[in-house]
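Only one chain comes next, encoded as C-alpha cells, the form predicted alone.
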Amino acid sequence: MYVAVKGGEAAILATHDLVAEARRGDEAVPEISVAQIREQQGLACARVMNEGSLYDADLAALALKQSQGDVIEAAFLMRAYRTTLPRFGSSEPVDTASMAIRRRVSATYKDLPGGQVLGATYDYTHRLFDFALMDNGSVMVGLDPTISGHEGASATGDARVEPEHDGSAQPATCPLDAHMPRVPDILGAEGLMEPEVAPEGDPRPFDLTREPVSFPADRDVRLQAMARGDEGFLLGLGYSVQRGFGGNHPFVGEIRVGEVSVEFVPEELGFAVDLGEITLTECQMVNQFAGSKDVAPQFTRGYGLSFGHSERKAMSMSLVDRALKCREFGEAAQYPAQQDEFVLYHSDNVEAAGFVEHLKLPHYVDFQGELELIRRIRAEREQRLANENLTLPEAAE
C-alpha cells in the first residue's frame, strides 16, 4: 500500500533537471549523439533491443543517451514504447540458413563446410588498453596492417580462415561460399541429431506480452522469454549447467552472425512481402545424449536467437534451452536451470528491477506498523524476563 507524501511534488520536479543535468556532464565536453552511440556502442545497442524486445537500433541509442547508458533502463524505454505501437501479425518464419553471414564459427568441425568466418570478434584480442583510443583522431584505430600481414582483413572486417596442409590458418580474401549449412543439419543428415518437427497445424507462436503463461511452459514460451530475458542472468544459468548445476558440458555447432529478410503475408494480398532485413545471431549447441529404450543415442540441440551481433546471450540462451529441455528427455529436473518456472519468471530484467527498485519508495504505513510490531515484542519479553527474575528467589526459598 503506497500513500501521498505532501510537499513531494516540487522535490521530484526538481530531480528531473538534475537528472538531465547528470545526463549532459561536462559541457565542456561534446555532447554525445544518438547517431554516435549506434554506430559506435552496437553491442549495447543489440542487448537494448533484445531485452527491450524491439527492433530498432535508433531507438536503442536514444533509450542508451537518455538512460546514461543504463542497460535495464533503456530496455525498459523501449518496452514502454513498444506498447505504443500497432500490431499487424507475425512475420513468416525468418530462414537463417540462407542468411548474410558476416560471422560464422563452429567449435564442432574444422573443415566446416562454406569455412569460417571469423569476422569482427574479440575473442583473438588481448584485454589490455589501447590508449590510442582517448585521442581525438578521426582515422580508425585497429591493427596494424604489418602485424596481421593482412591489409583486407582490417579494411573489410572478412577475416575468413581456411586450412593449409601444414595446419595452419591462413587469412583469405576470397568470396563466402553461398551455401553454408547449419552443424546440426550436417548431423541430420546422417540421422544423429534429434529432429524437430513444427507441431501439428504449425501454429503461430504464443505471444508472452498479450497472454498469461501457464506452467509446464512450451518450448516457443521459454525461447520467447529467453529472448527478451535478462543476458547476465541467462550467463549464470548457462555457466551453472556447466559446473554441475545440471551436467551439461556442450560443443558450439555453429554460431552465425548477419542479416536476414522479414517477409509478412498481408491478408488482403495472400502472399508473402519482404519487409526488410534484420541482424541476428543465432547459436546451436550440440549435446550428448546417452539414449533411451525409445531413442537411439544421438546428440541434442539447445537454440538461441538474439537480434544484432550478441554472442554471449545466444550462447547463454541455447545453453539454459537445452537444460530446460531434460523432461523431453526423461532427465530429471533437479537445478535452477531445468526449472521452466524458475526461469521464465526470474529471466525478465524489467521486472526484476521494477519490484527491487520500488523498494526505494515509501513505505512509511508499511514501516510504523513493523517497528509497532517489534516494540510490542520486545515490550512482552522484556516483561516476560522481568516476571521470571521475581519468580525465581521465591522458588530458591
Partner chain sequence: MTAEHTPRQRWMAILARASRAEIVELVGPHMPDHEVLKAPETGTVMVEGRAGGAGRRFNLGEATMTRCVVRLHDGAMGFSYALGRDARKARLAAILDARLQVEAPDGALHRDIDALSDRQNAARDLASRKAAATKVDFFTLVRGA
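From a predicted model like this one, the values you see are computed outputs, not experimental measurements. Between two forms, the rigid core is the largest collection of C-alphas that superpose within 1.5 Å. Residue numbers count along the first chain shown, from 1. First, how it differs from the form predicted together with the partner chain.
- With the core held fixed between the two forms, Q383 has its Cα displaced by at least 2 Å.
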Contents of the next structure:
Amino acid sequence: MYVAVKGGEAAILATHDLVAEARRGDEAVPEISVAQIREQQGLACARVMNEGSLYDADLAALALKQSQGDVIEAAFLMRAYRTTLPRFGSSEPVDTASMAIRRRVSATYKDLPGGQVLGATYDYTHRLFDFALMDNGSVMVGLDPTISGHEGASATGDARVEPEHDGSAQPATCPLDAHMPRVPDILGAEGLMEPEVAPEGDPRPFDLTREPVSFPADRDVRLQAMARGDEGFLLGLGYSVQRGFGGNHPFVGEIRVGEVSVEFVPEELGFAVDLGEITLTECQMVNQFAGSKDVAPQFTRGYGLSFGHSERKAMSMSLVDRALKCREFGEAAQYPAQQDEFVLYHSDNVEAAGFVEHLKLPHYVDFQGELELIRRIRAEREQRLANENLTLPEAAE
Amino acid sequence: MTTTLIGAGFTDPIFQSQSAFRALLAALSEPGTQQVVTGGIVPPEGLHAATATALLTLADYETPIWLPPALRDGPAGAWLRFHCGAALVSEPGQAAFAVMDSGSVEPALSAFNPGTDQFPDRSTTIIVQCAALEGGEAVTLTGPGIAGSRLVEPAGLRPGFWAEVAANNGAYPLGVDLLLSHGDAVLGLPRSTRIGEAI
Amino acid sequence: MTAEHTPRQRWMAILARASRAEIVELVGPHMPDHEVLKAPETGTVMVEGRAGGAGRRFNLGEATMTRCVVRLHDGAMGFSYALGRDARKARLAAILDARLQVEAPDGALHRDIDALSDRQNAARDLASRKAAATKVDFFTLVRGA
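Form predicted alone done, so how does the form predicted together with the partner chain look?
Following is the full complex, with the preceding chain placed first.
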C-alpha cells in the first residue's frame, strides 16, 4: 500500500528534461535513428516485440530508442501503446509448416527432408570481438585509445579480427523447399511421438489479456503467458529443468526461423485476407516419457513460438512448456518449472517490474506507521525490562 | 455484395463514441432518466438512432449481437457486421448485446445470458426499441442511482414485460441489463433496479 | 498464399505486402473519386499459433494492422487490410482493391499487379537461395561462399 503524495511537479518536469538529455548522450556523437535500430538491432527489437506482446518492428525500435535500450522499459512502452489500439480480431492460426525458412536445424536428425539450414546464426562464431565494427576499425590490444588518449595506429592489423569473408552472402542456385515437415511429425509418423491434435471443436484460445487466469491453467494459457514472458526468467527456468529440477531429458527436435503469412477473416468480408508476413521462431523440444499403464513409452514434446528471430526465447519456452505438462503425464510437480501458478504469475516482466519498482515510490505514510509501531514496541520492552529490574530484588528477598 | 448499401458510421469515432458512451453510462447509473445518444449517424432500417449509436459505441468483434431474424438478415445486420465487425448470433444466450422490439412476444428476457456467479458481468445487455419512452403504463423505479423513486412510462411494451423485469431484478447479482430506446433517447434499467406500481 | 485462393484474395495479399511507394505507383497520378466508408484505422490482430504447430490454438501476441474501406463513385467497394500502421497505404490499397474488382482481368492494373507479384516472388526466391547457401551436411561441411 502506498498513499498518494502531492507536489514535486517542478522537479518531475526537470527529470523529464534530464532524461531526454541522458538519452541523447554526447551531442558530438550522431543521433541514432529508429530505422537504424530496426535494421541493426533486430534481435533486441524481437525481444521487445515478444515481451511487449506486439509485433511491430518500427515501434519496437522506437521503444528501444526512447528507453535508452532498456528492454523491459521498452516492452512496457509497447504494452502501454497496445492498450490504446482497438483489436480487429484474431488471425487464423499461423501455419509454421509452410514457413519461408531462413534457418532450420535439428539436433535429433542429421538428414532431414528439406535439409538443415544454418541461416544467420551466432552459433558458429568465435565470440571474439570484431573490432572492424568499431568506428575507427582498429584498436590496440591492451591499450584502449579512448582511455589513453593515444591513437591505435601502431597496432593496426595486429589486433584486428579479420572477417573470414568479404561479408556479402552468395545465394545458392536453388531455393529451399516451400514446405518442410516439422521434425516431431516425422517421429509421429512412427507412433513414437506424443500426438499434438486440436481438442474437439478446435476451440478459440483463452486470452489472458481479456480474462482473469485461474489455476490449473490449460496449455493455451500457459503458452500465451510464456510467449509474452521474460526471456531471462524462462531461460533460468529452462536451465533449471536441464540441471535436474524438472526431470526432462531434452533434445532440440527442430528450430526454425522464417516468415509466415498472417491470415485474418474480417466479419464484414467473410473470407480470409492475407495481411502480410511476420517473422517467427519455432522450437520443438523432444523429451522422453516412460509411459504409463495406458500409454506406451514415447517421446513427448515441448513447444516454443516467438516473434522475430529469438531462438533462446523459443527454446526456453519449449523446455518450460514440457515441464508444465507434468500434470498431463501424471508426473509429480515438485520443481518450480513444473508449477503453472509459479511460472505464470512470475514470468511477465512488465508486471514484475511494476511491483518490484513501485517500492521506490513514496511509502511515507506506511513507513511512518511502521516507525511508530516499532518505537512503541521498543518503549514497551524498555518499560517491561525496567519493571522487571524493579521487581526482581524484592523477589529475591 | 449486399454491403454496397451500407451507410457511413461515425465521422469522428473518438469523440462521437466517447460522447455516446458517456450518455449510456449516465442512463445506467441513473436508471429511468432519459439520455440522448447521438453520433450524427443515419441508422440502418430497423434500428433507432440511439440503438445504432449505442451498438456502434459498445460492440465489436468480441461481442456477439442477437437481432430479431428480420433485422439480422436485413440492412441492420449488414450494417453492424460492417461497422462493428461483430458476429450475429441466432441463440439469445450467446449474445453480449441484443436488440428487440418492445412489443414482440419473444424471446423472453430470461432467454438471454444472465452471467455466472463468478462473472455476473458476462451477461447480455438488451436494447429494447420502444414505440415511445412516454405515454405508456407508468411504473415506479427504486434502487441504486435513484434518489427515492422515479416514475417511467415507456410505451408499447409487451404484456408481462414489467413482471419479467422484476424477475430479472430478483436474480441479482445475475441478470440482464436493459436499455429502452426510442429515436435518439435511451432510458436505462439495470438489473439492480426494482420495479413497483406507480403510486 | 496458396493456389486455392480467389483472384481477389491473391491481389489483396500482394497489396498487403507491397510498400507504400509501390502502391502509390500503382494508383498513378490520378486519384479516382472515392468516398471513405471506414477511414484508415490502426488496430491490432491477435496472432494465433498452434501448440506443436498443429495442436491446440493459443494466442501468441498481437500485431499492428491497418484497415480501410472506400467506395468509388461507380459504387465499387474496396477493402484493405495489412500489417503495420500505414494509413496512406491502407487508403490507396482499398482504392486499388475496388478498381481491380471492376477492371477486366486482363486490364492494365491487373498486369501491374502481376508484375508486382513477380518482384515479390523474386525477392522471396533470393532470400530462400541465400538461406539455401547455408544448408549443411554435418559429415561434409559446405560453407556458403
